[in-house]
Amino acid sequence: MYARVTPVIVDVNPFIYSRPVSPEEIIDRDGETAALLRHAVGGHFVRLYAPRKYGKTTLLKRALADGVRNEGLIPVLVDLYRVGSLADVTIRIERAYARHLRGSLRDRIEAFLQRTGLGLSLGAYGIGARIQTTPSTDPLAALHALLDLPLRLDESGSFRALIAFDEFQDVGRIDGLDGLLRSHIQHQGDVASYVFAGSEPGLMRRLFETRGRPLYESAVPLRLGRLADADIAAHVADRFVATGRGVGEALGPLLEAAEGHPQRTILLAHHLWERVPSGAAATLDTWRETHDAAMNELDGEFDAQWRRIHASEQKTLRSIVAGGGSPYRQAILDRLQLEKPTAQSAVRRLLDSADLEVDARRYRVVDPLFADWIRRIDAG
């Protein structure tokens, strides 16, 4: 038995950036949540897309929680990150239902799954255990049964499921999976709404905007953008005050450096809070220390990211940063020994991978701290 103790550490940093935060900690996103739920209740499918670390998973969790509380929806969140086979997808969907179903509805679905004889279960031993003990198990029949579950959920009386597929772009790794999904969901408009969330615009466009693909034009697009400075300022200042500190002179530089990027905002706020003693307020010197500490922490990540991309993409990013958003300034291209057609091809690839975005007709590196890191390369 563990003894109950009084915690010693009570002055805890309120800014968590190393994992998705709880829906209660999300900054704003009221409009996006409301739009997503309006589409869901109306029976529409939604394609939610944004770069990584923009808070898609937290937004999905908030929308699912609000959907349960306010609209009576049955929530199911399926994480498809790096799925590589039909067996992977089958296990992820089974475990998602196991996490979210409750009470008599769970009991009824569990009884149905057991009657299929396919090894499906909402308990500890489901299809994953069967595949592990019998590797030759074909998961296709089990996947068909799971994809039909929204029809079973509705059998006891007008339930609508809200099913969110997170990191949906990875479906493209598995031949024929998008067609298999469509064959089921096209018949479920009266009982289920789907959200397909993805972080790589190129892959998501190929799934939903390529004529001839099964999911072509089958979902309403909803883009998750950057945060407004006013919302960030209120969130950061309130949490400093609640923990006996002041954000002081550092708030302006923090907003400028974060450029509305959700995760980088919280990372910078975390490092700033660590450098402000209880009862004190941040100064410009505190901010400079904060920025240096954040860049030092990210150096290894950025170096690995830099090495993964092609030399032409490296030069194009340098050209955009040095050119204030324009990748085609001739003097910069000449200095970097970069031909304009090569830069144009690199821009398209960087847009597809969400390393780059277009903002008011100018290109911008999605991660503002990565842009700072690139500036340091140019500065030697």
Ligand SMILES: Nc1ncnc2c1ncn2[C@@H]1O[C@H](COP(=O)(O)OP(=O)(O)OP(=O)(O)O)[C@@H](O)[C@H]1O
Second form
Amino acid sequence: MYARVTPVIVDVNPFIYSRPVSPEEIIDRDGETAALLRHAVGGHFVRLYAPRKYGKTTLLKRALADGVRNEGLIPVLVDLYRVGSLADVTIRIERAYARHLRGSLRDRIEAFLQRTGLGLSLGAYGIGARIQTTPSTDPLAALHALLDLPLRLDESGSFRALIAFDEFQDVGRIDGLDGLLRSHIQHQGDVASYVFAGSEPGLMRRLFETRGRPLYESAVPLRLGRLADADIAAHVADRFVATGRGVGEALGPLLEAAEGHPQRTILLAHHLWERVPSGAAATLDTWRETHDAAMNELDGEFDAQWRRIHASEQKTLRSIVAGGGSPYRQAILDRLQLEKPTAQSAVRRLLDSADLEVDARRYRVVDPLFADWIRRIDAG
Ligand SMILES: Nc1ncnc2c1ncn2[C@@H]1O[C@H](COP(=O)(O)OP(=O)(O)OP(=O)(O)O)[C@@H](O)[C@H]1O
Ligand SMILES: [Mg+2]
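Please move on to the form predicted in complex with this ligand, as the form predicted alone is already shown.
Below is the whole assembly, all chains and molecules, this chain first.
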């Protein structure tokens, strides 16, 4: 048994940057949440786009929670991160229902799943256990049964499910899966709404914007952008005050460095808070230490990211950073020994992976701290 104790650590850092955050910690996004729910309740499917770490999962969780509270929806969040086979997908969907269903509805669905005789269960030992002990198990029948669950939910009362597939771009790696999904969900307009969230525009486009693909134009697009400086400023300043500190003169440079990138904003605020003692306010020196600490923490991640991309993409990123947003300045291309056509195809690939974005013909590295890191390489 655990003993009841008075916590020793009471002065905790309010800025969480390593996992999706709870609805109270969300900056802005009211409009996006409302739009998502409006489409869902109206029976439309939604595809949610944003670069990595822009708060997709956070938004999905918030929308599901609001959907339960305000619209009586049954929430199911399926994480498809790195799925590679139909068996993976089957297990992820079963576990999602196991996490989300409650009460008598859960009992009825569990009884239904057991009657299928396919090894499905909302308990501790579901289809994953069956696949491990009997590797010859064909997951397809189980996947069909799971994809039809919204119809079963509806039979147990008049329920609408809100089913969110997170990291949906990974569906593209499994042959035929988008067709299989479509064959089920197209008949579920009255009982289920689907949200498909993904971070790689190239892969998402291939699934939803390629004529002839099963999900072609089947979902309303919704994009998550950067956060506005005014919203960030209020959020950060309030949390410093609520924990007995002041953000002081560090706020300006923090906003400038974070460029509205949601996770980078909170990461910088976290490191800043760590350096301000209770009762004190941050200074420009605190800010400089904060920025160095954040860059040190991220160095390994950036180095790995850099090694993963092609040399032509590395040079193109350097060219964009050095050129203040224009990739094709001749003097810079010459210095980097980069041909313009090579840079042009690298730009397309970097846009597809959302490492780069373009606005009024100016290019920008999506992650502002990665841009700083690249600038340091360029400076030797
Ligand atoms: N609207 C927001 N308000 C405050 N913080 C946010 C917001 N959106 C994202 N964040 C910050 O970004 C971090 C990552 O959020 P989340 O995991 O939801 O992003 P994601 O887009 O799902 O990331 P990934 O691409 O890694 O799946 C959170 O821990 C939080 O610090
Ligand atoms: Mg996520």
